[in-house]
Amino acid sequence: MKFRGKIIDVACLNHFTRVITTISKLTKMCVLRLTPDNLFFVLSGKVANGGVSMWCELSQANFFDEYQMEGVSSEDNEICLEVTPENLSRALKTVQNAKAVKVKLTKKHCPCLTIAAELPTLSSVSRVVTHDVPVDVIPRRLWHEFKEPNMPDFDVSIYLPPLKTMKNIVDRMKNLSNFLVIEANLNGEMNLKIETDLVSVTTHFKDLGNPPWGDDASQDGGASQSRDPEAMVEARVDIRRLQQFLMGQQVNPSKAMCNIVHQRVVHLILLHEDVSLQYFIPAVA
C-alpha cells in the first residue's frame, strides 16, 4: 500500500482545507478511501453516530497536482482508512501559505498521514514543516460497511434557502426545543417548526424550487408523480444534528438541496463543482 500525493496550487489547498474543516465539524472520525480518481470521507450510519452518515466525494484530479496510489492489490485498488478530520484540519491550517504541500502514508510509530509543507522563506534555506496524522488502516474484510449509500426512495426533493439564514433559524429554535419538524411539498415550500408544550414556531420558506429528479427520481416513478404538489412530507429530526450540519458547512455550495423519506430520514446534499456532500439525519419518532 503506498499513497503519496502533491498541492502546489494554493486555491486548491485552501478549498481542500475547507472541505476537510467541514467534515470535522460534522464528525469526531471518519474514514478516507483512496481510489486512483477520488477521495471518500465516509461515515457510516451506526448507532453509535446517532444513525447520522455521510458520504463525501472528491476528485483528486481537482485538487492534486500530483497524485500516486497502489491499493492493497490491482483487484483492490484501494486504500481505507480511519482519521480523524480535525487533526487534518489543524495540520492544514497551519501551511495555507505554503509553496507546496505533500501527504504521504507513512509508518512511523504507527501508520500516519505525514503532511509536509515547504514554506516560503527569505533566505536560501528552505523551511519545511512536517505534521504526522495518526490513521488507522481497514482491514479488506470490512470495505463493504464503506460504500456509497443508497440514494433514498424520497417522497420529496426541494432545494434548501440559504445556508446562512436556516443557521440563523436552527440556532434560535435550538434554544426551544431539541427536535424540529422539517416539511416540504412539491410546489417549492419549506416549513422548519417545531413544537412543545409551551410553544409552537413555524418558519415558512416558498419558491425554492424542487430539483428535476424530484418528478421521477423514486425507482417506481410512481410515488411522487401522483403525489398532490401541495401536500406536505415530514421528519422530526434531533436539532443538534441539523444545527451540526449547518454550522460546519463551508464548502460554499452552488446547489444544496434536501430529500425526505417521509418520517424515516432527511437527506441533505451540497454540491461544489468538484465536492460533493451527502449527509443522512434519521427520524425520530
Given for the second form:
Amino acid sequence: MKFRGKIIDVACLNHFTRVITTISKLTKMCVLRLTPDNLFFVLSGKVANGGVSMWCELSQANFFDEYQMEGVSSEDNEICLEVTPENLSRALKTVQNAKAVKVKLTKKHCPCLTIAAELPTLSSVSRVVTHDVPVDVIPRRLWHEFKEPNMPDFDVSIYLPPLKTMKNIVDRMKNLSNFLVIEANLNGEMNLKIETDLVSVTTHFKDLGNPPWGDDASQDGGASQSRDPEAMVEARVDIRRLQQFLMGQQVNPSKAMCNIVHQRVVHLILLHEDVSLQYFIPAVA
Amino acid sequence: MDCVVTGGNVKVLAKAIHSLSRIGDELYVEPQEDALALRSVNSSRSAYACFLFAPLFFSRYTIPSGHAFRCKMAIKSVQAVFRSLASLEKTVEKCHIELDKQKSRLTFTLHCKHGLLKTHNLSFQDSESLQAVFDKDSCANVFRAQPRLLVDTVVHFPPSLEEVTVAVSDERMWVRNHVDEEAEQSKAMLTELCLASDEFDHFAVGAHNSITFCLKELRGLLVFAESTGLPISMYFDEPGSPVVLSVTDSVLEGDFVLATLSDDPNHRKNNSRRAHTPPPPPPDDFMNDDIDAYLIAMDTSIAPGPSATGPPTPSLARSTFSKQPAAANHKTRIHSEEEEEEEEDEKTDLDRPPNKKFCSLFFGSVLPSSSQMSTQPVTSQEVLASDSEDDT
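Mind giving me the form predicted together with its partner chain, seeing as the form predicted alone was just shown?
Following is the full complex, with the preceding chain placed first.
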C-alpha cells in the first residue's frame, strides 16, 4: 500500500488547503479514500455525529502534479484511511509558500500521512518541514460503510440562495431555536422557518430556480411530474448541523443546490470546478 | 532612582516589558550602576528573562545611593502604563521613572504631546535578588540568526504547543515538537523543520546535542527581536542545562534562560559508547525520493476480503515495481522481532531513558529503532533527518 502525491502549483496548493479546511470545519474525523483518479473525504452517517453524512470528491489530477498510489491489492486498488482533517489543514496552512509539497503515506511510529514541504530560503539549501499526521488504516472488510451515497429519491430539488446570505440568517435563527425547517417547492421558492412558543420567523426566497434533473433524475419519475409546483416539501433539521455546513464554506461554489425528501432528509450539494461536496442532514421529528 | 527614557526608546522599554510578561507575573527591578535590570521568572522557575539597559539607553540615569535597591511589582500594572504600543510611538515624548522610597512606589510619568502628563504610581515590594546562573561563554553550541528565521520556524508549530526539541549536527539544526512519552503518542501530529547552517549568521556546533524546552515562553523574545530587528543568539549545551537566547545591542541586552528536559544519567554513558560511529549525513535529495522507498508493512488492512483466497503475504509480493524485493518486508518483520528481543536485553543492563527512546523512535524510519537499525535493508527509506545522537 503506497501513496505519494506532489503539488507544485501554488494555486492548486491553496485550493487543496481550502478544501481540507472546509472539511475540517464539518467534522472532526473522517475517512479519506484514495483511488487512482480521485480522493474522497467521507463521513458516514452515524448516531454519534447526529446522523449527518458527507461525501466530498476531488479529482486528483486537478490538484496534484504527481500522483502515485497502490492500493491494498490489485483488485481493490484503493486506500482507506481515517484522518483528522484539522491536522492536515494545520499542516498545509503553514506551507502555502512552499516550492513543492509532497503528501505521502508513511509509517513512522504509526501509519501517517506525511506532508513534506520544501520552503524557499535565502540560503543554498532548501528548508524542509515535515508534518506527520497519524492516520488509521481502515480494513477492507469495513470499506462498504464508505461507499458513495445514493442520490436520495428526493421530492424537490432547488438551487440554494447565496451561501453567505443563508449563513447570516441561520446564525441569527440559531439564537432563537434549535431546529429549523427548510421547505421548498418546484417553483423556485424556499423558506427557512423557525418556530418557538413565543415567536416564529420565516425567511422567504424566491426565483431560486430548480435544477433540471428535478424532472427526470428523480427515481420516482411519474410522481414528481405530477407534483404541484407550488406545493412545499419540508424537513426539520438540527440548526447547528446546517450552521456547521454553512460556516465551513470558504469559496463560492459554481453550483449549490438542495434536495429535500419530505420529512426525511436534506441533501446539500456544492459543486466547484474540481471538487464536489455532498452533505446529508437527517430530518428530526 | 531617577531615570528618563526618551523618544523611540520608550517603545523599546515597553516591548521589553511586554515580553517579560510572557514569562512571569512579576517584574523585578534592580537599578545598578552599570545597567537597569528588569527581570522576570515563571512560577516553576523553569524560565527566566532579564533585560539590562545601560545608562546610555536613558537620557538621564540616576540610581539610588546607599545600599542596593531591589523591588518587584505586578507586571500587569507596568504593562498598563505602556498599554498601546502604537499610541506610545505617536504621542509619548519621554518617560520618567522615579523612586519614592517612603511610599514604596515607583512613579512612571509619560510626557505626551500637547503637554499631557500621564502619571502612574505603582507600588512595589522589596524583593530578594533574582539572578539565574548561566554562562553563555561555556556553552558548546552557539548560534546567531536574524529573528525572521526563528519566527518563520516557529510558525509551523501550533500556538498551543508546549515543548519543542532542537537537535544539531555540524551543518543542520532540526526543530520538532516534543510529544510527552505518557501522552497518547500514536495520535499526536509530529512536525519537524530542518534549518541549514548557512541560514544562520553564526553556527558553531561543539556537541551534537538535542535539547527540549518550552516554546511558549520563548515567543515573547521572538516578538521583541522581530520588532527591534536585533539578531538572536542561542547558546546551549547538554540536555538538562538551560538554553539561553539573547539579543544585544550597544545599549541593551536581553537574555531568556529556559530550562531543558534532562536525560537519564545512564543515557549519557550510552552516548559516549556510541560516539565513535558518526551519524550518516541527512540526505539532501528531498526532491528525488522515490515512491519505491516507501513500503509499508500494513497489518490490519490486509485482512482478506471475501474474494481473496491466499494468505496476507502474497499481496506484498505483488508490489512488483518496488526496488526493494518484497521479501525484504517479510525479513524486516522478522528483524523487528529480533530487535525487540535485543531491546529487552538492553533493558536489563540500563534503564532505557524515556527521552532517548522517544528521540530514536522519531528519527527512525519504518520500525521502532534501536542501535541495530543500520543492518536493516529498509534503511534505504529516506530519512529526512537522522538521529542527532549516534544511534543508527
